[in-house]
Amino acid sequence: MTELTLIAAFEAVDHGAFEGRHLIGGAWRGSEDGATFDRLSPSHGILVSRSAQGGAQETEAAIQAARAAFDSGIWSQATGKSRAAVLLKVAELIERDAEKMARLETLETGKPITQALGEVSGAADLWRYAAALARTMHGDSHNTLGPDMLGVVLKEPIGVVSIITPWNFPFWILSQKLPFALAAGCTCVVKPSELTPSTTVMLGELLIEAGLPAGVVNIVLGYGKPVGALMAEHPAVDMITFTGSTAVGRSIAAAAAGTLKKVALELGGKNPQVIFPDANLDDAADAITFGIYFNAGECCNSGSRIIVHEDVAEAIVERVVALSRKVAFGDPLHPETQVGAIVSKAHQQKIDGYVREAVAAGAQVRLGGAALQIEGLPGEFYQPTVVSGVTPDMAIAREEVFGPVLSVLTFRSLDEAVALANDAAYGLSAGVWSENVHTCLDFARRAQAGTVWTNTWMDGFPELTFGGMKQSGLGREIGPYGLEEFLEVKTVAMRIGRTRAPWVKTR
C-alpha cells in the first residue's frame, strides 16, 4: 500500500444536489407519480443528484413527441445547412459549460476531473464533425441504365431513434450517437444510465438554447425497466442504439425483434495487446499501463489482457508494475489524480472476485489485488493490479472484468499470438507492438477486432469509425459510417419519356 501513489481528499465538497427532470416535447417535467431517485458519489459519498424517475407514461409521451416531430418534417426535412448550424451552436455551448459539466460528471462517475473535462470539452469536436456530415451527406446516381432510364439512390433519416447510454462515459458516448442521429435528420428519445443522468440533462438545456425544435430530442430518466424496455420494443420507434454490457445488449435485441426495428449495439470487450520481442518495451509498458488504468479500467476499450512473447514477458511485467506504482490513485477532484473511484460497491466486489478466482486457479498477483483506502474519502477504490501466470481458460482472461486489473499471458509464435488474441467471444479492439511493419500488418489483418492499434493504444478521432465484431456489438459509431447507421437507402428508378413498351397487348 505504501509503495503506491495515493492522493488523499484535498477539499471539502460543497455541492448542492442537481435536480434532473425529463425533457418531453420541448418541456421540462417531473414524473406523474412524483417518483425520484438519488445518485450518491462513489468517491465522496455525498448526494450528487436527485432525478425524476420515469415510468411507462413518461416514456410513451417522449416517444410520441419524437414521432410527431419527425413526421412533421420540422427536422427530418430541414436542410443540411440548418441542421449543421444547430449542431455547431451546441458544440460552442458545450465548450462554454465544460467545467461545470465535468465537475458534475466527476462526482457521479468517480473519474478524475481532468479526464472528465477532457471528455466533455473533447465531445464538442464530435458535434462539429457531425455538423460537417450534415452538409455533405449524399446519395448516388446511375446514368448508365440506358437512354430512357435514370436511377437515383436517396439517403433518408431512419426515423425515431431510441438512445440508451452507459455510466462509464455518459457524455462522450452520448456524443458518439446523438449528433450523428441529428445530422441524419432523425428525432430521438434518450435514456442515460440511472447512475449518471445529470450531464445528459444539462445537454438537453443546451439543445434548447441552441434552437433545436421541440420534440426533436426527448430525455427520459429512470431504469432499464420499464423505460429502456419500452424504448426498445415500441412500434413507433424505428431504431435503437445502445452501449453497455453484452448481456443487456442481447435483451435489447430480443425486445426490438418484435417490431424488426434496426438495432445498433456497442458492447463489451476483452481487448488484447500483443507484444513482440522487437517492440520498444518502454513505450509498450507505458501504453499498457494507460490502457488498463484509464477510467479505472471501466472502459470497453480497456487493454485488460496482454499477450507477451515469453522472451520479454518478465521484462514487460516488471516495467508495468514499476509504472503502476507511480500512477496517482485517489480523490478524483484533485487535478493530479489519474485514477478515481469504482462506480459502486457491488462492482468493486465483482472486480475483486475475478482476482481471487484467478489466484485460486494458480495465477500470481504481482501488484495490488485488493480494495484501496483513500485518506479522507469513504468511496470505493481498487488497487492497481497486475496478474501473471494467467491461462486462456481462466475467467479473468476471457470475461470483461471492467476494473484496473491486468491479465498477462505469454506466447511463442505469431500464429499462437493471433490464436490467443482471437480466443474470446469479444472482438472490439486489439493492439500489436513490434518495430517490424510486416508483423504489425500481418497481425492487424488477422485480428478479429473492429479496431487494431499498432504501436499505440486508444488513439481515436471523429473521422475513424468505431465498433466491434462478434459479441462486441452490431453497427458502427462516429466517422462517416456512424452517420450511415441512421440512414435508410431508397432507390428511385425514373423512366425518361414514354419509352416503355406496353406489357398488355391491346390488339
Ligand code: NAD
The other form holds:
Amino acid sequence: MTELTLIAAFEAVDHGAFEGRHLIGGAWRGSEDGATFDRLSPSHGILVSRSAQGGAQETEAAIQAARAAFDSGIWSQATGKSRAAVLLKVAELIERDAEKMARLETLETGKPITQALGEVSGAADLWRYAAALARTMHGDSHNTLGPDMLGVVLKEPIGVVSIITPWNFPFWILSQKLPFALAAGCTCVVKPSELTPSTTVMLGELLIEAGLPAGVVNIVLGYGKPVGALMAEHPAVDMITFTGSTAVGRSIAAAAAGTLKKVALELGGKNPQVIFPDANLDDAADAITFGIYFNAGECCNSGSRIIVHEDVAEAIVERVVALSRKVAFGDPLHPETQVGAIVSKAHQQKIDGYVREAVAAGAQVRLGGAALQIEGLPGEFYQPTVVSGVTPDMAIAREEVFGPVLSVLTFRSLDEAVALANDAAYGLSAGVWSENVHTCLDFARRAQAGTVWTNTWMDGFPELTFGGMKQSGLGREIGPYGLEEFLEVKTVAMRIGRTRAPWVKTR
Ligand code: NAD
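Take the protein just shown as the form predicted on its own and give its structure as the form predicted in complex with this ligand.
Full assembly next; the chain just shown is listed first.
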C-alpha cells in the first residue's frame, strides 16, 4: 500500500445540507406528501443534501407545466436571438457559481474538486455553443422542382422533452442535453440521479435568474420509479433523452413504445484501446492510465480494456503499473487528488466482484485488486488495479466494471485486434496507438464505435458529436447533430401560380 500515492483527509468538512426542491411551472416546491431523501457523501460520510422526493403527482404537474409552456409558444416561437441571449446568460452564471457548484458535485459524487470544477466550468462552453446553434439553425429550400413549385423544409422543435441523467457526470451530461433542447425551442422536464440531485437544482436557480420563462424547464427530484418511468411513458411528452445504464435504457425504450415518442439513449461502454508495437509506448501508457482512472473509472468512456500487441504487452503493463503508483488517490477535496471515492459501498463491492471472478478464471492482478483505506475518511475507495491475462470470454472483458480496473488482452495481427475490439455488445468509443497513419486509419474505419481516438484518449469538444453504436445507445449528442435530435422536420411544398391540372375530369 505504501507503494501508492495517497492523500489523507486534509480539512474538516463543515457543510450544511443543501435543500433541494422541485421546480414546477416556475415555482420551487416540496412534495405533496412531504417525502424527502438524503445523500451522504461517498467520501466523507456527511449529509450533503436533503431533497424533496417526487411522486406521480409532482411528475404529472411538471409534465403539464412543460406542455402548457410549449403550447403557449412563449419559448417554441421565440426568436433564435432571444433564445441565444438566455443561453449565453446561463453560461455566464454557471462560470460565476462554478466553485460553489463544484464543491457540491464533489461531495455528492466523490470526484476530485479540480475535476468537478473542470466539469462545471467546461459545461458553460456547451451552453455557449448551443446559443450559437440557436441563431444559425435553418432548414433547406428546393428550387429545382420546376418553375411552378418551391419546396422548403422547416425545422421545428419536437415539443416536450423528458431528460433523465446519471450520477457520474451530473452537470456535464445535463449540459450535453438541456441547452441543445432549449436552443431548438423545446420545453423540458428534468430528473437528475437520486445520488446527485443538487447541481441540477442549482442550475434551475440560474435558469430563472437568466430570464427563462416559467414552465420551460421543470425539475422533478426522485427515483427511477415512479418519476423516471412516468416521464418515459407519458403521452404529453414528445421525446425522452436518457443517459445511464443499458438495462434502464432498455426499459425506457419499452415504456416509450406505448406512445411511440422519440427515444435518445446514451448508455454504457466497454471501450478498447489498441496498442501496436510501433506506438510511442510512453504516450500510450500515460493515456491508458488517464483513461482508466479518470473519474475513478466511473465513466461511460472509460478505457477499461486494452488490447496490446504481444511484443509490447509486458512493456506496456510495466509502464502502466509504474504510472498507476504515482496517481494521487484520496480526499477529493484536496487540490492534488486525481482519483476520489467510489459512488457507493454497493458499487465498490460490484467492482471487487469482477476482479475476484477474473482471478478465479486465471487472470493475474498486477496491481491493486482491493478496497483502499484513506486516512481520516470513512468513505469508499478502490485501489488502482491492473489485471493481465484477461481472455475475451471473462465478464471483466465484456461488461462495464465502472471502476479503476484495467483489463489487459493481447493480439498478434491487425485483423485479430479489430475482431477483439469489436467483440462487445457495446460500441461507444475506441482508441488506436501507432506511429503509422495507415494503421490508425484502417483501425478507425473498421472499429464499431461512435468515437475513435487515434494517438489520444477522451478529448472532447462541443463541436464534435458524441454517441454510441450497438447497445451503447441511439442518437447523438452535442455538435450540430446534437441539436438535430430535438428538431422535427416538416416539408412544405408550394405551387406558384394556378398551374395545377385538375385531377377530376369535369367535362
Ligand atoms: P442508471 O441507469 O441506474 O440510472 C440513470 C438514471 O435513470 C437515474 O436518474 C435513475 O434514477 C433513472 N432510472 C432508474 N430506473 C429508471 C426507470 N425504470 N425509468 C426511468 N428512469 C430510471 O445509471 P447510473 O448508475 O446512474 O449511471 C451509470 C451508467 O450510465 C453506466 O452504465 C454508464 O455507462 C452510463 N453512462 C453513459 C454515458 C454515455 O454518454 N453513454 C455517460 C455517462 C454514464
